[in-house]
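The form predicted alone is given below as one chain in structure tokens.
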Amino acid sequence: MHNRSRTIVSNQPGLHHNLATTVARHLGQRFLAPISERSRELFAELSDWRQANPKPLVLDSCCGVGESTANLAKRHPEAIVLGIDKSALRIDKHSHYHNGVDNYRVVRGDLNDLWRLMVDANWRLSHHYLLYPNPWPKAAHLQRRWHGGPLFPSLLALGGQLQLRSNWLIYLQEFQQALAVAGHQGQLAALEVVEPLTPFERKYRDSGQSLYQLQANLS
């Protein structure tokens, strides 16, 4: 039997009032926080990975235990996927989940760090996928959320086929939203899941949830 997990619960019933605003006021400032050197190092690590392997990236960001990575990693034989998540604790367990494809990697590592370095770098992808983000459901989180927060711009500038799916239909509005905001215009639908592609995913299809698909074309 499948534990069965809740409906996420907002105080925030539509778009945030202040959804417009926050979005431009990040558009039009560079986000300065200092970068650690630990991400320095590890981007450096990327940057060798990368060159030795001169395909187009497909980067799998908050990747949690890197199923997605896996599967990400045999949809795009054509390229090599990178699973990125801060939790070590999630990036510990992802040997249970390797499927015997070898081009990708699963890293823990600091996407508010990683994002700008790539961008700096003048890395662009050829997709970027973002399966169930934390949603930060309360209205007082807006910027908490990647397209409330100051690293949307480095999110935009990465480029490639950008695909998120949530199983809370106001944050793919929202990021559909602030898509529109800088210029870009995201195609919204309702998900038939056949083949999970995380834990998350699985969780939420035999629980009975909505699930919901946002994609955009930043290239």
Ligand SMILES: C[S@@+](CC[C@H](N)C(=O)[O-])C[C@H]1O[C@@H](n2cnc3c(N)ncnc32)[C@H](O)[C@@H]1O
Second form
Amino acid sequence: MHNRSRTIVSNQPGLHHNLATTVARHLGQRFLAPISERSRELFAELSDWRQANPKPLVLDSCCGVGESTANLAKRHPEAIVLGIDKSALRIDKHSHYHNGVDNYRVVRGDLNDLWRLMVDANWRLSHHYLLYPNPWPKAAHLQRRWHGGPLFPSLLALGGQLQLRSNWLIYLQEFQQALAVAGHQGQLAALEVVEPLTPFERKYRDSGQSLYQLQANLS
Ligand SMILES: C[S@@+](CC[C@H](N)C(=O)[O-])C[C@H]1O[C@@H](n2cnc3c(N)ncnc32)[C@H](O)[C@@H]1O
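Any chance you could show the form predicted together with the named molecule after that form predicted alone?
Starting with the chain above, the whole complex follows.
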């Protein structure tokens, strides 16, 4: 990964004008896209893992190489931590980031399926980290952002202390607004990074970019 990183370029000067209607529409309907057999098999395996470790569950969604998952496992010794990312390339690099703790797993999986399977099985999280999700900064891509997509109700239903980080302030402002549409409050603040939690966080910090964090209690 290169050390320097450019700031986000977007044709959106502020919150997307369709944000509230898009979020409201998704809150009112169930996302019915088919769930793959691979996701079902993975979820069955994760359910066994959970059953063998009956502790609070921390989810690190879009964990990339899972550096954050290992860091969070250290930060949450009372819990088990699950890192999920769809990129095999990133997940396969995880061994470089192993830090000796064993209360976590990093798996390749698609959150579009797994969040729904978790909700349907009544999984509830103690904490949910979503660190530097792909921003999809083009206005036309609103629905690819987590808060603008059909999975937003599933994310809310998983509950827990949500922590979201981004180098694109508009993403977090939109997410905060989407939470408000759903009746939740989010606290947005600038983030001073001392010890980076993830490779993207390190890259942005080393490039002198401003970083932000949004927190919400979804319990
Ligand atoms: C910008 S990277 C950030 C990775 C990591 N959190 C970090 O900060 O280093 C965004 C990650 O989201 C993952 N991702 C995007 N959509 C996903 C999905 N539907 N299911 C699982 N992972 C997804 C991508 O594979 C990518 O690794």
